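Coming up is one lone chain in structure tokens, specifically the form predicted alone.
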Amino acid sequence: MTTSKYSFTLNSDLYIKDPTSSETGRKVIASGAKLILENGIEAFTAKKLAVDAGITEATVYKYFANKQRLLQYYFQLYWTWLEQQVKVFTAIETDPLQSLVKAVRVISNIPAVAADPGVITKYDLRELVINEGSKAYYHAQVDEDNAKRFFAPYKSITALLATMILAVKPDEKYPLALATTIIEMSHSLKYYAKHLPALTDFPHETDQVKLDDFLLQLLYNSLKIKP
């Protein structure tokens, strides 16, 4: 099993041995993501990962100390990649409002793409973060993990979006809170649409246009501007 090729440098405290440094490590990443997507982090074990990847359980622990660190690895990988995408798709935009709108659309939607069997796509990675990502920091050791900068990429993309908000409205009082709200809603509402549709006005998982419209409406209303 393989993964899409990522070229990002992640916090080395997340792993014991860099999983991207070997084919076995890449199998650990791919199998781990697949199993967490299928069954959730609670049912996930190193033993199941080893069986799926065709390696020993001891080998899994050569790369990650526990499943929490593996989950945080995916969490950091996703946000690092997503921030890069925002920068790429807004790089040539000169109008601050249009740049902000593009950023929100990128954050809100990663289209599903065809892939070879066993390949973990960026869409899969986003689904994993939507379903399990909050568990990367909703736990008793969050402050210790925060001190180790495990959540730095999430903070970074939030700060980037907040900066874009200030470029549109320099006197906005709560740019970080608004940026966090937009980002969190882009994930939580996708989850609700799939599992708790009565909590949304777009109960079908495929209603991406409606989700985009809602997020942009929230943004325009908060900034008190017309689209």
Second form
Number of protein chains: 2
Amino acid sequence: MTTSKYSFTLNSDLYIKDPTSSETGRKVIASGAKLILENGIEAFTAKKLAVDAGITEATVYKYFANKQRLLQYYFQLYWTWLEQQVKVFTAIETDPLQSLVKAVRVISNIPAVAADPGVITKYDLRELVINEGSKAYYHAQVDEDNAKRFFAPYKSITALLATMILAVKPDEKYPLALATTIIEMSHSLKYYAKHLPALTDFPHETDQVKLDDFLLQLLYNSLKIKP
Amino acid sequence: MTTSKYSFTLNSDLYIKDPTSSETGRKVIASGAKLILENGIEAFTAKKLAVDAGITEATVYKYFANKQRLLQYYFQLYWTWLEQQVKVFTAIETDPLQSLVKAVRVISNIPAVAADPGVITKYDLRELVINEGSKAYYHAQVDEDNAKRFFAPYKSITALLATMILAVKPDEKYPLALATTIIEMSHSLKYYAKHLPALTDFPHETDQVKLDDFLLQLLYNSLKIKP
DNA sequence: TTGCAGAATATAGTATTACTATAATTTACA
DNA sequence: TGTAAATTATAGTAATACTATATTCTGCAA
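Can you swap the form predicted alone for the form predicted in complex with a further copy of the same chain?
Okay, now the whole complex, with that chain kicking things off.
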């Protein structure tokens, strides 16, 4: 691990050279996110990134060994940043239940006042992770990558939410699975609402409000608390 | 749509030539599943499939236009088959709640007595869909593919479960989202239990029992019913 | 049995991709 | 100003995702 230009630390095994350490590196991050968002990780190539960023292909490989690592970089950046947001927004709450509700709201819906983490806007980063994030770990090298702690931030935010769940309901049998369910569904239901709406009860215009309502209801019912 | 060798019908736009219609086609399905399971869809190539099946690369392309279509074929086969299983196993139940519980159990854990759908065992097919299934729709062409009704069986089993939920709790506000949550988590939590256990509360040996317990508790709590 | 249409399969290619090795240039600062 | 180290560019290679075309089967009418 080494510090970078963010207010938090990313796993340095993800990259060959820290992309936040140079203007060229920041172009790699920005163009990469833009192109992956536009056409998906499958259509994304180092050559396209190089052309978009006005650099050469070989330069891209000076920063990231391959596109899987670049994707995992965004993945780690997103979850690290989101956990930080959860901490910031729950710090002011004293009641455990209010804290938990706030955490779910932050996870489901980025607060408008949050500052951008850097080169990519938080909205683009979130959409990138919603669309492509699962491919960071649904991969043949998942166990190797897990051993390198690439998924630590994702586990960390899940553990934080699980702790908050236990603070409200100390006898909850499956706090981690419940936390995972809320985090995962808050992202995948957004994708479904947009692309496969038959899997949700959310008309497109109202999806955020209804998604928040669904997740909180799921939580309240699981904790056997009346809203 | 056209009928194939299964007791149900798959979308004929998925393939160029029905792989169940010839010995070579069945080899494509069998070798494809084997190789995708072994090393993931990213490492999978038409050439490797051809070598494994003892055919040539061009022959593979006579059956499937590309590997995305082959993956979507497995995806559709799995969900169509699983919905049929749910129907078979809930047909004997008369009580709506017992039906629903049985449905969740079938979705979470393949009953041992179920017959294989054909060339691939149901266990391999399920593992393939758990590992790679989300890539069938987390893809830049999701809207096009959805218009071609490639995800119809996935929507159909979700709609069936939602209907069963409504039969138990007619005033449920989000039956589809709840059905999606149960179906999705029944698969992804299995993957996490195996590869990222820190995201679950399930020690590896007992994961199936605990996963079933977690999902049923989520359901009971959501329906406000005591187990 | 032969002839032959159409289906099935094989051969041989191409453009693109995911990298790598090495050369050239810039920068940092003694 | 000179030079080592850092940075970037050039120029490759092996592999991949297909496609075009050639060849071989297969069923069955004459």
